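Quick heads-up: it's one chain on its own, the form predicted on its own, in C-alpha cells.
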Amino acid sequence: MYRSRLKGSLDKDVLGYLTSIEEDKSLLKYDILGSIAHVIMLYECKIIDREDAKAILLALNDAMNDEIESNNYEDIHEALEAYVIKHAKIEHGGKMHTARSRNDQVALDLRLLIRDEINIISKRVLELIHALLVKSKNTLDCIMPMYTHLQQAQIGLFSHYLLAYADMLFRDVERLDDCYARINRSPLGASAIGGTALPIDRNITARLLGFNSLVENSIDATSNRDFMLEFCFVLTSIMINLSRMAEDMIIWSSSEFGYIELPDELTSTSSIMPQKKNPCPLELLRARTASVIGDTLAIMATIKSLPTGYNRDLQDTKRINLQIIRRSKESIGIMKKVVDDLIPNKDKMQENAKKSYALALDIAEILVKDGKPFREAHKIVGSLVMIADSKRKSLYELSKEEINNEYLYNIIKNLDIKKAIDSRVSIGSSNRGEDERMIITRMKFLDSYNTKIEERSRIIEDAFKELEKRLHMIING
C-alpha cells in the first residue's frame, strides 16, 4: 500500500524478513486509539471535514472488535490503514494518515503500551511486596544465622531477610514511578522527522490519550528509544533482585540447610531419582534473568550506533522489549507464589544459630560497652572462637577452664541468641521491634503506591472516556 515510488510488490522473502506483524498484534489496540485521537484532532483543526472523520471513525470503531487482515503487510499500521480504506473507501479512509508517519505512530504505540505495562507490573511487584510483608509478620520469631560470603555472620531473624527483599523491590517500584513520568509524553504529530506544514494541534491528541506533555523535538520524538531502554533497565533490576531471592531460596531449601520447604506444587522431581524435590521454577527464574539481561544489552547494542532519525533497526527492539515484559511478569508471579507458600523451618534455623559462632560480634560489643577498645575485644573473641573451633564445640559448650576467664565465661553463659537480637538498638537492625516497625511503615508505603497507581490509571481512563465521547459526537452529529 505504501509502495508509491516502487515498482511491483515486495519480494515474498523480503516481506517475511521485514514484517513485524506478530509482535505488532499487542500494539493494535494502541494503534487504533492513537488513530482515533489523530482523526478527531484533524477534524477539530478543520483539516478534514465531518463526513471524512465520521467514515474513518466508524471504521476504527469497528476495528476494535473486528479481525484485521494482516497477511502481506509489513506491520500493523499498514494493515489497519488498509482495513480503514476498505471500509471507509479511499476518498475518506485515504485521509486518515494525513500529517502522520509510521515513525511517530510506532513511537506512540510503544509509549502507550509501556505506560500500561508500568502500571500492571508496579501492581504485581506491590503484590509480591505485600506477600513478603505478610510472611515477615508471621516469621518474627524465626531466629537464624545471617550470612556474608555465604558464611555465618550474625544472628538475626528470617523476617529481616524478607524485609530486605521488600525494600529492594520498593526501590524498583520507585524506579518504575520515575520512568512513568518520562514515558507519559506524546510523540504524535512529530510526523516522519521534521513535523508537518498542516495546522495540526499536538496538544489535542496528547490530552485525548492521557499524556501529561509532549516530546517536543520531532527528531527526538520519532527516533529515540531511551524511554524503552529505561523501562527495560528497571525490569532488569527487578529480575536481578528476584534472581538473588531465588538463589537464597534454592540454597535454603536444600537438605544441607533445610531452612525452608517449598510446597510440592512448586517443585519438580527426577526421572530416575524418586527422592528428588527440585526447585525448578526458581532455577528457571535465574536463567530467565540472564535472558532479560542479554535482551536489554541487545537493545543497547542496536541503538548505540544508529544515525539520528528513524532506522528500521528499531523494529527489532520492539520484539525484544515485549519478550522482556513477558518474562518479567511471569517471574514476578512465580516468586509471589513461592513467598506465599514457602514453609520456614524454625527449629532448624534456630538450631544452626545456636551452634554457630555468629554471636562473636555480640560478645565483642558487650566488651566494648564495658570499656574495652573494639580492636582488643575483636582479638579476645577471635581467640575464643579459635579455641572452640579447634575442639569442635560451640561457644556455649566451652568450659570455664577452656575459656580461662570468669568474666568472659559469665558473658557467654548469660547471652543467648534471643537476648543478642533484642540487644540491637540501631535503626534498621535485625530485632523484633525494628522489624515490626518496618513492617508497619512499609504497609503504609504499599497503600501510598497503590493509591498513586490507581490515580494514574484513573487519569488514563478519563482521557479515553473523553476520546470515546468525542468519537460518538462526530459519528452521531
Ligand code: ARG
Contents of the next structure:
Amino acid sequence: MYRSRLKGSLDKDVLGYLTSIEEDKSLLKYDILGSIAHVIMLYECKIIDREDAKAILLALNDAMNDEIESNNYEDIHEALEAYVIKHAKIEHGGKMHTARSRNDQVALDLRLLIRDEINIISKRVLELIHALLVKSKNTLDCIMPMYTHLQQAQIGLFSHYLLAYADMLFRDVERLDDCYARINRSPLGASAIGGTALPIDRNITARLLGFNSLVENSIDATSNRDFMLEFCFVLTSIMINLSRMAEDMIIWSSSEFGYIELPDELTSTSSIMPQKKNPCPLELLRARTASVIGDTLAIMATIKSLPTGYNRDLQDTKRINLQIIRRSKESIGIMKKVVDDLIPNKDKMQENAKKSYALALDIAEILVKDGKPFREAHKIVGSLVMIADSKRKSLYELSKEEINNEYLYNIIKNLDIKKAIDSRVSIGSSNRGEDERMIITRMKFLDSYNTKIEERSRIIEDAFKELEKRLHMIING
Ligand code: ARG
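The block above covers the form predicted on its own; next, return the form predicted together with this ligand.
Let us now look at the entire complex, which starts with that chain.
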C-alpha cells in the first residue's frame, strides 16, 4: 500500500521476513483506539471535515469487532489503514494517516499496551504478596534454621522468610508504579521524527487516550524504547526474586531437607523411577527467568547502536517484549499456586533448628548481656561448637563434663529455641511479634496499592468511555 516510489510488490520471502503481523495482533485494539483519537483530533482541528471523520470512524468502529485481513501486510498499521480505506473509500479513508507516521503510531501502541500490562501485572504480584502474607500468618510458629552461604546461620521463623519476599515484591510493585508514570505519556503527533506542518493538537489526543502528558521532543518520542526497557527491567527483577524463591523451595522439598512438601498437582514424575516427585514448575520458573534476562538483554543489544531515529530493528523488540510479558505473567501465577498450596513440615524444620549450631549467636549474646565483650563471647561459643562438632553432638547433647564450665552449662540447659527467638528485639528481626506487626502493616500496603491500581485503571476506562462517546456523537450526528 505504501510503495509509491517502489516498483512492483515486495518479494514474498522478504515480506515473510519483514512482517510483524503475528505479534501485532496484540496491538490491534490499541491501534484502533489510537486511530480513533487521532481522527477526532484531526476533525476538531479542522484538518478533516465531518464527513471524512464520520466515514473513518464508522470503519474504525466496525474494525473493533471485525476480522481484519492481515495477510500480505508488513504490520497491523498497514492492515488497519487498508481496512479503513476499503470501508471508507479512498476519498475519506485515505485521510486517516494525515499528520501521523507508523513511527509515532507504534510507539503509541506500545505505551498503551504496556500501561495496561503494568496494571494487570501489578495486580498479580499483589495477589502473590497476599498469598505470602496469609501463609506467613499460618507459619508464625514454624521455627527453622536460616542460611547464609547455604550453611545454617541463625534460627528464625518460616513466616519471616515469606515476609522477606513479600517486601521484595512490594518494591517491584513500587518500581512498576514509578515506571507507569513515565510510560503514561503520549508520543502521538511526533510524526516520523520531526513533527508536522499541519495544525494538529497533540494535547487533544493525549487527553482522549487518558495520558498524563506528552513525550514532547519528536525525535525522543519516536526513537526511544527506554520505556519498554524500564518495564522489562522491573519484570526481570520480579523474575529474579521468584527464581530465588523457586531455588529455595526446590532445595527444601528434597528428601534431605524435607522442610516443605509440594502438593501432587504441582509436581511431575519420572517415566522410569516410580518414586519421583519432581518440582518441575519451579525448575521451569528458574529457566524462564533465564530467558527473561536473555530477552531483556536482547532488547538492550538491539537498541544500543541504533542511529537516532526510527530503525526497523525496533520492530523486533515488540515480539521479545511480548514474550517477556507472557513468561513473567505465567510465572507469577505459578508461584502464587505454590505459595498457596505448599505444606510446611514444621517438625522437620524445628528438629533441624534444634540440632544445628545456629544457636551459637544467641548464646554469645546471652554472654554479652552478662557483661562479656562480644569478641570474647564469640571465642567461648566457637570453642564450644568445636568440641560438640568433634563429638558429633548438638550443643544440647554436651554433658556438664564436656562443657566444663557450670555457667555455660546452665545457659545451654536453659536455652530453648522458642525463647531464643522471642528474645530478639531489633526492628525487623525474626521473631513472632515483629512478624505479626509486619503482616498487619503489609496488609495495609496491599490495600493502598490495590486502590491505586484501581484508580489508574478507572482513569483509563473513563478516558475510553469519553472517546467512545465522542466517536458516537460524530457517527450519529
Ligand atoms: N512495523 C514497524 C514496527 O513495528 C512500524 C513501522 C515503521 N516502519 C517504517 N518504515 N518506518 O516497529
